[in-house]
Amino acid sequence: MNGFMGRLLLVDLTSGRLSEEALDSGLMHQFVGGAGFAARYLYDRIDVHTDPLGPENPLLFMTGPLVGTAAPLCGRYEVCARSPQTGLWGESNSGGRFGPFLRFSGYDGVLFTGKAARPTYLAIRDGHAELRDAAHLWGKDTYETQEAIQAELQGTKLSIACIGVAGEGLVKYAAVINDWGRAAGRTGMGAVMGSKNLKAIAVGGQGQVPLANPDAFSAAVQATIEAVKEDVKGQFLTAGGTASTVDTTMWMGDIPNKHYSMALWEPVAKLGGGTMAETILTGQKACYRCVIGCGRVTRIGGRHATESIDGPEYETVAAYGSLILSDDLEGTAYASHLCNRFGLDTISAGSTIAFAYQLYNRGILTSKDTGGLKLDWGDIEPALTLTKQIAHREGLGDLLAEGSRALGRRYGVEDQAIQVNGLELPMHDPRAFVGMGLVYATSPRGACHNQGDMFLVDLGAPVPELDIQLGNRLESSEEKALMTSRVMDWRTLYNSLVMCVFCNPSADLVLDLLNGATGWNLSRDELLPLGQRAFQMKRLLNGKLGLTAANDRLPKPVLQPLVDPAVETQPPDMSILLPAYYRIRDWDEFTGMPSAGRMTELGLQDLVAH
């Protein structure tokens, strides 16, 4: 199989019994890799009974056929499941090493089961794989852990992928975190890898991923090398990092201020790319073959000083500075690197930290829920001491360790928590870019800037050969469920291939990089249509977990108007866009699945629509 090593390796955890499958190249064609693939593969392995932290629960590592070749921004894995965070699809991805590593290593991908008895770690190194006792593990947290293992194993090139302290205690949307500061931070993998045992997959290896046309693929890349280099977007992002974001799109209402309920917060601004560069930036980091170099490495003073940080990113420096307030550059880096230790997803500890903030200064929590915590806007350092209470599960971090949905719940402000099907909303409010509401609804796996980032759609950045054009940000209407539909669906894509989604070549480049690892021969007007199977897999696979037409809706503080002179701002006008979209994707408009002629038009006809 061109494009891919070929097999995964099964790991039942229960029994520590370790074999091989071959893929299935037909499952392949259909859905390319990665979280399209695992997709499909999970689907007859779960249901509405399986237990997100049972053992029942399978969790597959996975990549896809342009991760780890010479094709640029392409050394991403997802990891998949179904999630404790949401109870729905679980998907998340990290860029990195791992990703190439494990293809090094001889696999595609590795699937585990069951639960081991003790705490346990894989090692796999070229296509011998072995698992081995992390009891001197458990307790540490994830660079300690990386650590140990790579002493451990001495002589190998290794990637390692593992879980902190609060995978281990089944925080809700605990992280994976591989290559120090890297997480797949989203729906709770960490907490599934926790609820197994394992503590981390370490791999590594000399195995080259078999390409159908070398010649053909070789230009293919050169010439996205070239496109990338000169994206002007990507050229911001090897400048600025992700947290350039700030210095670009504060005027637009973009970055949410105060728990979304503020359009313009100036002092914000120092929270920003520039600002990092002139006060904590030390280098940069790029993962595997990454011509832009996004990543961030900083160094703090004071009572937090430490030597070196992986990051902040922009979700990171929103989610722990505008959200609660906090112009505290040093401190929302601070907080990335106990996230990151800790192994905790940025966006849901910070957005469930914020909520806990705005219901303290509404009076509804008190000193006596905090604990003693005085939770003043502006101030971050109670955040930084709910972080370490949440990874450790203590006082009032028991509660937001099961996120904003069960804060509210408990308090009875359920409908005042900033999340969709449990997952928090990453930091692009969607009354700024009124096509990010569309897609925080009925992304699969709950409020996902990365299933479809319309705001950099509409910001200029549109792909005309598939017909995807930018628009009015405010513009909520049948056009814009148009076109957020074809940019979910070609981030769907990405998900599958799998290839960073700063990666922003024409489509036909990404189409020669496709043929030319796999010799498909695929023609530009199949690639949407493969990444719309995939995305209706997902949308089949929830409605097996559950998910019915009455989960696709947006919190209702975010639908509300945000008033400041300064900022031009607008609610999504879900009555125009959610009906526009499911009449775009053929849902049916109680079930929210699609139609049998859908599934067939897809190939999926041999599925049971829930």
Second form
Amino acid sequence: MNGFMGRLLLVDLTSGRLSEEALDSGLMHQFVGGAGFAARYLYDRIDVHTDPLGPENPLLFMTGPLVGTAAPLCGRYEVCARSPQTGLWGESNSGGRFGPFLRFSGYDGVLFTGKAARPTYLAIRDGHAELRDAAHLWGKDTYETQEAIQAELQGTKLSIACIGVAGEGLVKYAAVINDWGRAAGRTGMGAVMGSKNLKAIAVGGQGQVPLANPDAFSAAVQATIEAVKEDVKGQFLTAGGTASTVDTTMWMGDIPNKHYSMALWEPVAKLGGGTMAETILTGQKACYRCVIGCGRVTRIGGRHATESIDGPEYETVAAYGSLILSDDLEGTAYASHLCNRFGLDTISAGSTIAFAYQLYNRGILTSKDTGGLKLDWGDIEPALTLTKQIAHREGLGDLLAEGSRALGRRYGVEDQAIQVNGLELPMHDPRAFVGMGLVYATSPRGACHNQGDMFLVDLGAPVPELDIQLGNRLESSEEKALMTSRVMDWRTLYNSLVMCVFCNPSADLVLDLLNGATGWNLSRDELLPLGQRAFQMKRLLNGKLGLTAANDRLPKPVLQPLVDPAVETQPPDMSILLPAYYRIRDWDEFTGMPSAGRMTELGLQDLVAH
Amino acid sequence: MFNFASEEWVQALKEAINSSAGYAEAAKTWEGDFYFIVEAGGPIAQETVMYVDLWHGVCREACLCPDRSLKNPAFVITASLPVWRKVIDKKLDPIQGMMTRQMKLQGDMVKIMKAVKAAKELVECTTRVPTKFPA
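Alright, leaving the form predicted alone aside, put up the form predicted in complex with the partner chain.
Zooming out: every chain and molecule, the one shown earlier first.
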């Protein structure tokens, strides 16, 4: 099967049995790979009774047809399961080298079931898989774990994905960390690993992905590289990392300040990629075959002196910076370091902590609750302390480890928590780009910016060949709902390929890459339906897990207007956007599920009876 | 009214910049000169090159250049006449112009990304120059 290694590794952690399963070519053709394939595959294996942290929750690491090929910015993998954070579809992806190395080891994906009796890690080297004892690794942080495994398994160049103490302690938003500081951060996949006593996965080998049409593929690769290099977005990312957007979008109210209560806070510029480049930056890191290199390597001095830090990224400088009104760049870099080492999602961790700051400053949380910590706006030190407490489930950290929804629920202010279905909003305020409100409300994994980056489209990155057009960022309209649905379908396809959202050549080049790798001979008109099929698949799976139309809601605070004469913002009008989006998606207004007709159109008729 | 991209227009822009308190404040740390280039096409028979030297919130020098060889500026921004017009009419944000590849930028991206506020004020200055665009 061109474009694939052709097999999944099945690991039953309870029995220790390892086996293989051939990939179903029909299923790959339908769902491409990555998270799209994972949703269809796991649909038959989980339901509303599946305990996300129980042995019965299957955990799938999956790649796609472009991963590990010469295609640029396709060095990614997806990790999927029922999320302990949301109870819904859990999906997270990460860059680095793990995805390609998994393919080089001989497999497209690995499915874990059951629970190991004692800490364990999986090693796959050149097609040979083995479970190994990880008792000596339990309690180690993610960097120590990777170093120890590298030392143990000498001889093969490896990439390692692992959990830190947060995953071991079942923190609901524990991340999977790979290649030192790359994170599959969202939806708590690290906690699922921890629940299975699975500390790490080490992969490597000499395998090669077979290509259907190497010459055509190679031509598409070269053209894609050139397109990415010419793209000013990529140039900004190279120069300033993901935090390069701070300096630009702060003037639109995109970056949230003081826990979503201020449109503009000018000191945030001190956290931007430009400042970082001129101060603490010591180097850059690129994922496999990436020509951008947005990864930052920094060094900080002072009270948290650290020689080498992976990051901070945009989400981290916002979550640990502007959200608590701290302009301490070195502090946010250290927060990034802590989250990487403990294995925590910086978005959920930072946002939950910022919510605690807000409750403290409103007198809802007291010093008694915080163990004497003063959560004063602008002071990042308590946030760093709380991060350690979360990772180790100590003090207030034990509650914060459950996320902002749980924190709000404990103090009777759940509606003030900035989350959708338990997943904290990423650092793009929907009052700056109303399309993001719709994305957050309807994303299959809770509030997520990588299931549809409407902020980027309306900032100036439309995809005209797919009729994804530039629009007014503040206009809630039927047209906005239509564009949002298309962007979500497009990015859903990206999450199946698996391709980085910073890779934005023309859609025709993406098509050429996919056809060149697989030989599927798809047309441009089939791209968005491919994305929509996977998107609706995830919706159906969420329906099976209990989601209804009532889940598609934004938190109240981001529906309140922000007032600042220097920045134009507007809350999304969900009374316009949501019904329009439901019509476009052909979703039932009560169940929230797609109609039988739409499912049949998308080739999902076998699931209609469910 | 000044004809766009003429020597008179460039001088009027210099005056507008130097009388803008908003620009002076926003660009007080900015150091860098520009070529603003209007691509040939339509009524623009040949590429038009405007030079503007911006330093600590003031415009030190501005002139029309016969071609690109006269100066060696730190930054070069190139766009077609209709795109420049949209920017000056505030119908196109320059950042959006660059992202959509309607405007091309060469120079130190780190410096540019830190100067968004100054760029906004600079656009404000251009709107204060009474401008006649070629038909």
